[in-house]
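Next up is one chain by itself, shown in structure tokens, the form predicted alone.
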Amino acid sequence: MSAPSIPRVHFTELSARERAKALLEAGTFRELLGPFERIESPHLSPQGVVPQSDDGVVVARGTIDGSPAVILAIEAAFQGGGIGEVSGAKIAGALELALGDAEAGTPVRPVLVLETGGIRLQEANLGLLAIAEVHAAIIALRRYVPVVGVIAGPLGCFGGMSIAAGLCSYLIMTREGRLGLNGPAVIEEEAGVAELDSRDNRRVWDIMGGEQRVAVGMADTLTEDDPDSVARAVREAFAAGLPERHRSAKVERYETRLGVIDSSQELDGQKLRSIWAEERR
């Protein structure tokens, strides 16, 4: 009798806390400001929304390849991964502490596991301010140590946190992940279904899916959807060291791209890849 097959574990099916544990070396996971601290958003209950005791963000310390690391993982199951005042402050605060360590000569490896639609609408400007603080912290920290982003799940990374993804030194995606400033439903609502049918999954992933984003240079590494593969990609990103120039600093690259795009013509994923290939010659 053959041995029973072991079911495959998908990184995209893990909770934020499980993802953080999967990226850290075994036995080193230690959560900061966890659920028992009961740091909740004060803005949700008055609007009839039940708060969560970690406000949807897991902050964990541990090690990666023996070096100190901090994982900031967003929980997609709570408010669609929306960022508010408290959750944003947890991310920004952890990055700022890592910056202090780096300035003191003891760098910590930061990883952002991004599964979010952006700003939490119930908190509006408070969430916007929190995300701006996250952006500032990433820019300051990446002078000392690579800041690695991971976009794995089908919820993807949109809104203000997609800017955070773009500021990362290295960005890792699975084929299931999506990345864009605006999500498909927002594009359809604002520009109409003729611009993008949010229910057309093939077209949505053809434009903003992980494979496409890596192919056109918006992300660096395409990895399989399992914990070992994602953890390996994170280790390899840190092993690569600081990039000579961060993606967000290559303004002329994107001006060149925009200059050759004919906005009167409909672009599919393959045409976008062709533009990228022509630019690299």
Partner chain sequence: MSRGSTWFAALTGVKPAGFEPASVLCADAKVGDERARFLSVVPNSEARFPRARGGELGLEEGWAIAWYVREVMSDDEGDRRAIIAVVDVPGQPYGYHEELLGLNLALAASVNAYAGARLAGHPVIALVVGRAISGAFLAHGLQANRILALRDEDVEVQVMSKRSTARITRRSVDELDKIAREVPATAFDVGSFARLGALHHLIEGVNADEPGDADVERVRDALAGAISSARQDATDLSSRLESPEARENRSASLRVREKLAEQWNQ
Given for the second form:
Amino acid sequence: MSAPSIPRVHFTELSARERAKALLEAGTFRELLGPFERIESPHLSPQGVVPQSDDGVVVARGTIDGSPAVILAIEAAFQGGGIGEVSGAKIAGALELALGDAEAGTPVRPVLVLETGGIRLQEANLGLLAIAEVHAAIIALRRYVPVVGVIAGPLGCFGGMSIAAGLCSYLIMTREGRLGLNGPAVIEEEAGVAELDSRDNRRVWDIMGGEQRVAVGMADTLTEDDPDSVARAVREAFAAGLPERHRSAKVERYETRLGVIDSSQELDGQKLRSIWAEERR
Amino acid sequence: METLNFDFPASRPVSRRVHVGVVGSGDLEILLEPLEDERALVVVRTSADGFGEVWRNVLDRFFSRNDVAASIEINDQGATPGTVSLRLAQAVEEARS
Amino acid sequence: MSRGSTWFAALTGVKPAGFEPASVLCADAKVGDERARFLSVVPNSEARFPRARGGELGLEEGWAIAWYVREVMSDDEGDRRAIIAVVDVPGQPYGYHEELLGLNLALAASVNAYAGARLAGHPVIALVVGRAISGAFLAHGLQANRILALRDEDVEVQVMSKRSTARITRRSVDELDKIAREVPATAFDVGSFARLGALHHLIEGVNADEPGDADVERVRDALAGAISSARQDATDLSSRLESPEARENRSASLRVREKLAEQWNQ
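Beyond the form predicted alone, can we have the form predicted in complex with the partner chain?
What follows is the entire complex, opening with the chain shown before.
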């Protein structure tokens, strides 16, 4: 039996758990360390912050195109998707288990649904260490199987997890999604409003929105914001197999790309597209 | 952050456990589980201190209209009484479906 | 001179000048009886991207590190040279150009290079001599098999500078210090970081600003110890979770992994 597809549902309106379900084949979703196990962050309530029973990360096994898969979906609404000790360990730990399977010759398809401001400040260095372990696991795992990242919602993907996105074999984005190391508000706070007005959405999405990132090759697929389209893009990414060379390993290409930039000149998304398109020829 | 405990008389059991909601701004998550006793046991952890009376009123009203013998855990990030009732109704409906 | 320059020069005997980009120093030098590659990120007042003039790890730095690390990997076929990241990085640059040109990818490039080298069997050692902040530390240090640090009051490990944390969380520095005493993960001092179990060794009694010969020898010995320890161990980061400190202060990280393993195949 296949689930009826309901039109006009936005992927970004779904919770992390519903997103994981949407990416797996109908009826195959099985959650690990779900809410009733209450493996919540031990660090939040001592600091006066209400924890969530799954610490904001859903780990789900199931299948994609008949192959075993694992989805790691971050819940944007809880603490801005911030990565703490538990949520970080859920992601890193699941990727490490997937690595074990891959080494044993039975690869599991890993998908990261990234919606996060980065490290959760209340857990600080615990989040930092966890994210380093996520990076390590992605790099080890993608020797065997593509690691696919999805950045769908307007919260976007920032901080240490934006580096994780940079390490993914394939990155799928919607127009609403955005990807950057530093969030616009932090840039404005640190460098001043002249550097970037964080409320200027047009400019923010011009730099780091899904359309721009795909246009310059820092993400691979621009998809519509509906569950079927995102799920299709994920299936197609796995069907494409491992990339010949991962983006984060293309050192000569990006050193050349940076070399042609005149950093004293006014630059925007469109100009960058044409500069780098020329460099490609 | 404040932790509040409530206990209401109830007799009608639920058939399965249910999780709804998220601890996001103005929202809450509910973990509802079957309970052997004829009571509704509610534990609330809320980000907003000093609203014990408001919670008592909202829950009183809900359990006077809904007979639910269950253990209910609520993690709240400043939800309005309306949202609390809505989420509770959603959880109970799912637990009985 | 920054600590990154000071320690690079002290350990390699190479003048920290004439590099392209000038912010990333790279040289090979002896540690014990083997050759190792040293990398350090330092301030560069002439940097092409002005937001990265203070020693931040930015676009050029991320890609340059990746290039230098990959050079070692392609040069070495039999004996895999150790790679030593001398860490004194105040963070990543906050800028318009940085984001437009893909700072996240530049940092991913250096993460990728260090982790790839580690997996290929190069012992990767981080030596923290100054600040190790946030994305910059992720990209330059945190993929190492072994992390060493000097015990010194200006050695800081954190996800944001104290000044920025105070501004963003709207707390005073005093308040931050108070929280840090209760929650070691939020503290800035290297002693608190050591309690999380990721440090292989905290090097005591070294003058971090003006190291003398004995200080340099002590650090070189610690590096040699870390290299040989890394050569005998797994190429992943598991040692960080096996330390007694991690068992105590990262117990949730361990518990999550245990439970995931139980439920993985059901």
